[in-house]
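Presented below, as structure tokens, is a lone chain in the form predicted on its own.
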Amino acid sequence: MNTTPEASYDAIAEWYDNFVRTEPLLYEVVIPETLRLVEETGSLADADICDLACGQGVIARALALRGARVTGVDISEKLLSLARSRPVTATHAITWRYDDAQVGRTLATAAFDGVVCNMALMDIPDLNATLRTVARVLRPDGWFVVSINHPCVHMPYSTWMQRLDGTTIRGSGDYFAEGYWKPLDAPGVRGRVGTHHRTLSTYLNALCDAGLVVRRTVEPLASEFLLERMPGYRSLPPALLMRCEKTGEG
């Protein structure tokens, strides 16, 4: 029987895969970002290496292109289909599974070095079961790099707003309004799916509590074309990123 749940990015999977070749928050900014902390362990070669919440593929071949053994897993069965559609010439070819990242049934305990989660934690309802699928993934001392829309600066009823001499700014929300919600103004990805919001503590306490150390965080910067976009980023985050290490049980 099919326990997994419905994915929402099944209804946009063709636009969300345009919007990630093209939207500079993530090919500028947050995928390079979550590579280089990635490749803080040094060569990836051989690596096994599980890319969680993979959508269609992008970080899983990228991490191929460096030598890792890659599984990619998803809960959206058509980003699955653009993900195979796309090999790449790789030493190791790319496993693709269909499963729920708050299970992992698929998964076997212990089986990879590391695990990255690229922007998908905000779409993932149960966190604390989402990292205990990590932290039962990883071997001793495996390490997991995550990247989220920054909790501080999106949060339910945050906007963009602009001030009298013409800058843009954010206006703050409901930060501990924790839970589901859907901007109504958002012509992007949580406009179409929505998000989770927790707060920057829920994030850093459920990490600690499935046993995932941070050892690195990252506030990157915008990049130029981004704000050519979206001018606002200039005195903020755009994202958070960080490094995390497997210790104890976990």
Ligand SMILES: C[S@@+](CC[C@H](N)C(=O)[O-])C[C@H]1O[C@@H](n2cnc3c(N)ncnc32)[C@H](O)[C@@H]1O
The other form holds:
Amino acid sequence: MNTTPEASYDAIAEWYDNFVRTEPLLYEVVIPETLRLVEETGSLADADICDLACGQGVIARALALRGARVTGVDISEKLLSLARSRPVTATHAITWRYDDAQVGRTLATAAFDGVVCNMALMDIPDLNATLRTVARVLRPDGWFVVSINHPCVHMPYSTWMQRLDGTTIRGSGDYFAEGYWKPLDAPGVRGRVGTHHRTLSTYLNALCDAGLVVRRTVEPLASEFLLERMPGYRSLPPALLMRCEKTGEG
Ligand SMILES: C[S@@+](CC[C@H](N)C(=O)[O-])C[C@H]1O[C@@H](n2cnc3c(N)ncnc32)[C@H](O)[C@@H]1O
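Next up, the form predicted together with the ligand, please; the one we just looked at was the form predicted on its own.
Entire complex below, previous chain first.
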């Protein structure tokens, strides 16, 4: 891919920075679960980890505080500059790089013990190219931890609906309509920048094709605070998380 991808988060960088810190879906559910999956891989002290599509670096900083040598990569200059403005006191300083995850031009082959990609694959048009980057930059037996909006819950035209008894349910949409869409009724990230929808099998097959084998899957429960704001998550998983391992295949 030779074209420069659109850095849509530049337009909402300050808003997104605040959202990461105040949205319970992220700070109470997805971020802790992502870090837990990373911690399952073993000691992070001195591990080389890439936070791919790092945004303003919430995951990168958490990993650096656990002793890892972290490289954060993103295409939003504004989010990268917010990341750079918040150094952490840790064993290793974080390296921040402007780069397209679909290419990884600045990332050396077999440079990392692990790659994390938190809630960002939906922002990147070419899933296969991105997973090829992940596999290429991982060392043999390296791990990949990824979180996404659950594709069986969030899909084109799906929307929250009230039943007559007042309970909230998710009206299903067009699950098979893969591609970019922008929900009109969502005040959060997706209502602002849109999302690339793929079916669950597209995600799983793309991971297999890249030589990334799924070892653990998590469909987290919503926190109480998230349920107060989004009661429909009482019966649905807000996200899908996977820990994968690089194999020789793919
Ligand atoms: C929902 S944000 C997630 C950011 C961060 N991982 C977090 O947990 O807060 C999606 C991120 O993907 C980045 N992004 C989108 N397309 C990208 C690409 N092609 N290469 C690298 N980063 C990209 C955006 O700039 C944005 O920072």
